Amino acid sequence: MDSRYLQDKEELKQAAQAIDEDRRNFLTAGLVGGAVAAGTLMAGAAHAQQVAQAPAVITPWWPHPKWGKDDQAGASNYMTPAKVLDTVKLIKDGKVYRVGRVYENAMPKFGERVFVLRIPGSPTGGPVGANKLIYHDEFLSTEIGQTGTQFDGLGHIGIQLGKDGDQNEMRYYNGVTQLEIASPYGLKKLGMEQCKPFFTRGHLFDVEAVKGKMMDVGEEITVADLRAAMQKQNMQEADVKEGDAVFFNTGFGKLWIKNNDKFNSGEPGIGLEVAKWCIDKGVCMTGADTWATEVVPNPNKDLAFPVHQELICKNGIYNHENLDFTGLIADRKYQFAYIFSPAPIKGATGSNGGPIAVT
């Protein structure tokens, strides 16, 4: 074997135990304690008791009842012709809306992550031929599916099930172990290029305007604020569909660029209730203005992002991170097509991108 890929592997393995330090920290330091206070503001909630129980994560998920055993894709399976056709009747006024953010080092970033754009020279080439064309391109270093508006694909979250270092006990969507994914140069299961383009039915919950305020760190998003938006909305919860994709604004979106510290320091979301009713409904993802779209903390100070874990690892519902519905609520317009396809890029555990709606 090449001392150059081993030196290289050595150099990878040790960049990742260095995130993953800097993750931990970050989870112990600022959510864990964070979640103190949380959990002061919710003491004696009978609600708050209930969603802090800790799913069970020792019963096998896998194979996928609906898409079995050797399935890669999802609920991006639920796009068939007939989500596009039934999805185009939301169309009435043609207006796109941009809901995805503008990439800029600038933007919050969780942990370490980093975004970096240099252009080599300018102009980087040229001139080209009689006619003196010039040209520039443009370097790019990011985690490129996990920073700005980011997509949650399958490969990004797991569930050691096993002791600490158990590669066969380190399960994925639909039962796919570490031992089966793991590479230093992409995964080789569960990749963006697995995963279909999204057209379908958009349903956001205005949850900050059921508030009356932009929601705080560690408030959580119930099945009772999901319905008050809809009374609020004039929508119907028969309204979401199978196959649909369900939005959430809590107005955290606001503190984007203007206070990076306080975004990053925990976020309000949906716990595990709103996850169960996103997985009885058949949502194809969740999504939010902000980075995690679930509560954190968590309403139990000993979880860390349960929700990711029931939604993608667990039934393979995808999460859009850090979007921006500003235009979508000016005009009123909570039900939209939803137009994404995810850059396939091989062996990547996300996505970034100019998420659409069109209403």
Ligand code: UVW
The other form holds:
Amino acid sequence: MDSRYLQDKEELKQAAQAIDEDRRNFLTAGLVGGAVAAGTLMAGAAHAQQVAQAPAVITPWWPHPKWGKDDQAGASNYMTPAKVLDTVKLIKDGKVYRVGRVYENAMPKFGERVFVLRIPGSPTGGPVGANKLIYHDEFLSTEIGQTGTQFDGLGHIGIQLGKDGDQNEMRYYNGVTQLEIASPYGLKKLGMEQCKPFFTRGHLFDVEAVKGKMMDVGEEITVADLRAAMQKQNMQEADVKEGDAVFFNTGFGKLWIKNNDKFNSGEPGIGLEVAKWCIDKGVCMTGADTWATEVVPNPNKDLAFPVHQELICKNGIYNHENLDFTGLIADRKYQFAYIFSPAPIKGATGSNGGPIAVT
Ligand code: UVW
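Could you please show the structure of the form predicted in complex with the named molecule, as a counterpart to the form predicted alone just displayed?
Everything in the complex follows now, all chains and molecules, and the chain you saw is the first one.
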């Protein structure tokens, strides 16, 4: 299988350019693991400048070898009637697990993202009619696909090729450029309306259980960890099929709302090794109990969110973040039907919503 896996060291350096300065500072300036020191921030910026000057050597990853040059649906193309019928075989006891979290202002949020719900005046309207109906509406202001339980779409992540700022060389899934995608009214290509609803086989790797404790900031999940989890959970590697979804429990989700500072300070997660494993397997989606699924900071300090780039941008594989596997783990249910229909908001970068696992 053509994994189009990014292996060249220079390529890896160049990939770091795609992340904006704030995010790079986040990784290089000591936010990870604790306090932000202004001096360190400046050092981080200087370092980022060096990385930005690395020569550009990235092999184009488009057109997609399976779905062609005009495809905008990526790995959601795996959702076929055959996949649904295969998935149904995993439903044995009819139990439904909510694996998404409750949305509320108190939840940890990345960077300057916000979540504000208001009901100005209550009730919003009424009484109307002889039956005196009263009603409530709410106003919500948030990065709708990028707060709380969030599903990263294909327009969320790209890579700057060529010179910094060259919008013809900011590339997304299937080589779509910044000039083709950008609009203040929503992405003109790769918006969430292009993504097909998911009804697929899900596999959960409880890496926290393998480690015997909550994983820590910067701790990478390896393929060996996945194999240890499969052995412990009585699962076969060959059972992860093309178009399936894979999820990683790190234990870090226990910090949700209880210790937002630590939760936001970085995270355990998968690195480029497991990303390659996912690409080779041809999964449709990754997901975790963390805000990025991937290890932050990356063990290679020059890189910022390289797994996002490998999966989403180059291979069209989606990513579901801030999930909650508590119920599944309590019941020792590691394989299930995973059902999620992203909100088809035209031009959105991602989706909120309520994914479920059915066993
Ligand atoms: C980034 O936006 C890089 O991360 P996330 O998808 O985790 O929000």
